[in-house]
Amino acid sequence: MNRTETLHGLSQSPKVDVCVLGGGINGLSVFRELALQGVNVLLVEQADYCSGASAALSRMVHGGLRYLENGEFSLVKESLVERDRLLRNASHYVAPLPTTVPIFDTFSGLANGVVRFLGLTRRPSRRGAIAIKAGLGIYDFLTRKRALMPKHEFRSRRATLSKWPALNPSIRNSATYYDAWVSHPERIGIELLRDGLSAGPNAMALNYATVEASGSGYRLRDGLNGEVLPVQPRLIINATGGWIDIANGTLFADEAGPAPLMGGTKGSHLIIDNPALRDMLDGHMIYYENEDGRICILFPYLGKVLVGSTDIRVDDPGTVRCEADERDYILQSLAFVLPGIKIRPEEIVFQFAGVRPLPASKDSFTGRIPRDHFCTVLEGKNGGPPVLCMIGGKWTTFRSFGELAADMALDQLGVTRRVDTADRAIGGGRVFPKDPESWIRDLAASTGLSVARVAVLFERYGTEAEDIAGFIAAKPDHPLPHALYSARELQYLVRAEAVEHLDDLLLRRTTLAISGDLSLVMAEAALDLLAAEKGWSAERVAEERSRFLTLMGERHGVTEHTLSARNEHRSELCETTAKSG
């Protein structure tokens, strides 16, 4: 991922077969698909990879139980197939998640499907036991041939409250079924990128860059140094998600642009550090309806608890953040389903918001907007290359959506597909060991690292831990203020994974920020390491520090004071780890 070499290559040869705009999960997916077919493909992302909606998902990998109510049976079937593929192809990050639905009614919700079928827009009533039973029956039927996880089961009120006594006592039943969750979604994006780049020199990618109209053609602008280069694609793929109409406005400058294609909604989530709440969940996700009928989720995530989300229409995806009224709504929903659990403000250790890239819709109820995906091809600017727009899409179906767009692109280019990705393992999911403990012991023995250290690396990177452990062991290393990270590990990420800003490293290449484990001293240690790698001046370091702290405060509700308060706690953990190690 050498940025200088990529820019130099484009300056020498600006012609590419396909230019993919957008480095979110769908853009990375189609980039990988095309690169594996030998296509000369360039990916351009205006910020960092997976820094928009692909960093703000609910961390669920699911079929979309509630989409059945919209009649989106084909989407649910496709999502379940892709969920099961991810369980096999990315088993280092994707795992089964028992999901329990508290049920408060028996017959409610039966008319929702009829309402949708008739084209009415009435807000649906809450789902009762019969409607939920029917939906879970369809879920089981659609996965009957694969049967990777158990079928659903119903519990009585007594059995439910016996297992989860903190649940709202007005429930009548509960149902448990299995979906999945993803621990490191941004890292899967990076693995897709690396998979594509490894296909050969015809694949190139740049973060912090844009493509815009220039006369009768296009030019690429490097957002880091301001360099401007011509780029001549035969086809453009607009995979910018919630930014798709904004990107089209740039591509079709000085022309009447296409009609709006997107109409996204904002979803916000909180990460809560409350051990009692985490332990009470007993490893389950609680998938519940708030009193207004809005679906909410609650499940253990990286030692904390993730809870969300909202569903609010937005016009500008670049300004979304979790607002105070959304935090209040999420906490109110939590108080409804678990009335005895009290959350203190300081227990909210992180918050995030993103835009669901939904098709344009006039539906007055956001929950009714279709969640399916499709592609639309627009005629190019002044007879130039066509623009293939990827509309909609959910995280779970990124592979199949990328495959669909790539097949359309290959048809445009007259190229035959030669590699199928349906059963292709992703990144650290490759050659995944049947006996991880033996694999970890062998790698520890060959590198000289401790078994505990290699186990942490395996949890973070899957089998790619082998390369990282080798890098760490190659030269002297030193610990960082966070007991479970070292300088050599972060150096590897900076050098190998296109890290350009501190937030790239702390929010997306690692889970330090979202897990609530980031302290100010750790952030500053990481900044010093990044600055040394980049050769930054003291002034540039100060600018980066200010940039990061502003972003953490404005977007994630984590202030400099909060990070500073974590210093003492992290120091205590480091001392404990050092004594035990």
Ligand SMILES: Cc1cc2nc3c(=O)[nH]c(=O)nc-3n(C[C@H](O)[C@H](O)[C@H](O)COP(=O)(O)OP(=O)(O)OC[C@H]3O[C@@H](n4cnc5c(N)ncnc54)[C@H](O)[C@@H]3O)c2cc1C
Second form
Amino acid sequence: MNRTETLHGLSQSPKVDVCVLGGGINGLSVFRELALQGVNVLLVEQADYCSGASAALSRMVHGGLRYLENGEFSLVKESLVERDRLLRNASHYVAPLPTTVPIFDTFSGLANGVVRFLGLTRRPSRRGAIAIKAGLGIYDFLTRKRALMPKHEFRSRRATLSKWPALNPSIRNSATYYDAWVSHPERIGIELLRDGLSAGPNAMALNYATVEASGSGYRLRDGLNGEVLPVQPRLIINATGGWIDIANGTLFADEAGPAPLMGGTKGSHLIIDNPALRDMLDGHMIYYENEDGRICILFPYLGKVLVGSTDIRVDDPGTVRCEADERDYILQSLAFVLPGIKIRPEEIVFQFAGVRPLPASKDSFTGRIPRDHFCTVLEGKNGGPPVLCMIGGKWTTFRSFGELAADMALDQLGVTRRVDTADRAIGGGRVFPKDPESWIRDLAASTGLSVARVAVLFERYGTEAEDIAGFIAAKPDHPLPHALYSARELQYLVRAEAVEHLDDLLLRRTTLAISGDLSLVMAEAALDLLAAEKGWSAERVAEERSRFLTLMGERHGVTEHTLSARNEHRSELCETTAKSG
Ligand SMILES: Cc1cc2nc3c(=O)[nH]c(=O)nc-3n(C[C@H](O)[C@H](O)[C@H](O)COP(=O)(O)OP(=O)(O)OC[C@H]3O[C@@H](n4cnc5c(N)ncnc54)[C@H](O)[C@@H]3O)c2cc1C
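What's the form predicted in complex with this ligand like, now that we've got the form predicted on its own?
First the chain shown before, then all remaining chains and molecules of the complex.
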């Protein structure tokens, strides 16, 4: 069902069982859960899917080693179970990540860990070798039955510095353990959406739309054309993450709203294009503590290096960006752990920020606010539908959090669960081949695309590459000013994946922007293609260009000048591709 059909359907029949507000990873997860049970469910997202915190994470799929310090054992256990499920169910995007912790002390962190656990202090302190060993022992114990990845190991100072000579020489030793990372978190969101929509016409979703109180009921507002329609849900799920209290304000417009549920903290990251740094990491994440005790991370990401993050209280998640002082903090932390590596300003090719949806807390140390998730049900306004609020939640645990909220919703609706998602593969993780090389060769042979092209599609989309390769091969294609994309591939994404703005395509359906691989000519070529698909006027195209460049400049630190400086580099790549056929 496309957008016009969805809006038309709602105008004919405004009754839905459940209306989910928020299309971040948690909203999409509960949407998929309910759709798969045959529930009549509508999801509305005020911006694009996975454009809030779900696009701003550190891209770790992890148990959360440091949450052990807060005594959050059950969260760590649940996260490790979900991490291991994602390694199986989304193996096209989630992969093991060897993670190395440089250690500067032997004993510190122990006494502090105990008093913190007893609730006597919240102050962070240095974590010494024994405290880290204890944490990693618990990690290994919790995963011992599944044992998908090797156990942790310690390295002496000498062995550590011989493997990573650029590390701060004042380390005493290091520990390496395994967690996981996700390459395309925004695409997993789209795959959950498509999985839910494919359950049947009972499942509907709209990005760029909101639902708000109107008189004694609710109305849906289409953010693209301003159309307003009544909706009559039996239950509302507020899955708006850091916006939860703002969204409750619009749902309980004419009443004293509920007490605040959320207290978000902002975190920022940089993407750095420094091949020496990337190669030096040798595929490892460095999970280190800065001099102030805050945990920071860096690891190779799509040919660049991802470094972060900060932890600052904020009120409005809509306006966050990586500020200059955060950028300085991240670079200073990098200089502390890797004093030999110098980062030039032009090597920062992208930056991003988002708000962690954490439960309301008065804790003065943001790192100590609980990371667990839970749901609470608010009575509806004037006897209207109840509002189930999803509070907290990490990206890693989206499935179990969605399952929890869906089970509560099913209970309210009196519907029995019929599909379990614990072992259900996601999107391009379905029927994942044991031998990818022969899968790629077979698909290349059946579509007539080159093996190299199909290999790129497989890396980008997993087994969904089959549909995309079929689409590309069905009609004449033409190149774009980027060696590894063509017009038909982007056309597929525009038609199949609810692309409404240029940033949806370049920031979330593809990794062009975040990987620092986007040039101005490529952005303009993608805009021309999108405009042709949508039938946009010249005026609308100009607005869209300006929207995109403003967003890139203000939110991601990438100016029009930077994008255009990348043009020359790109045309060289295109020539190479053309010559190689
Ligand atoms: C800096 C940082 C690093 C992180 N690192 C990790 C990590 O490495 N691993 C991990 O597991 N987790 C990590 N997290 C946590 C994780 O990103 C979040 O917990 C998760 O993405 C939250 O998803 P969500 O769907 O609840 O919220 P969001 O993704 O923020 O989605 C909420 C959505 O609701 C929409 N919305 C708001 N108001 C309305 C309305 N009225 N109507 C309709 N829609 C509305 C918003 O536009 C938004 O898209 C990190 C978070 C941050 C900020």
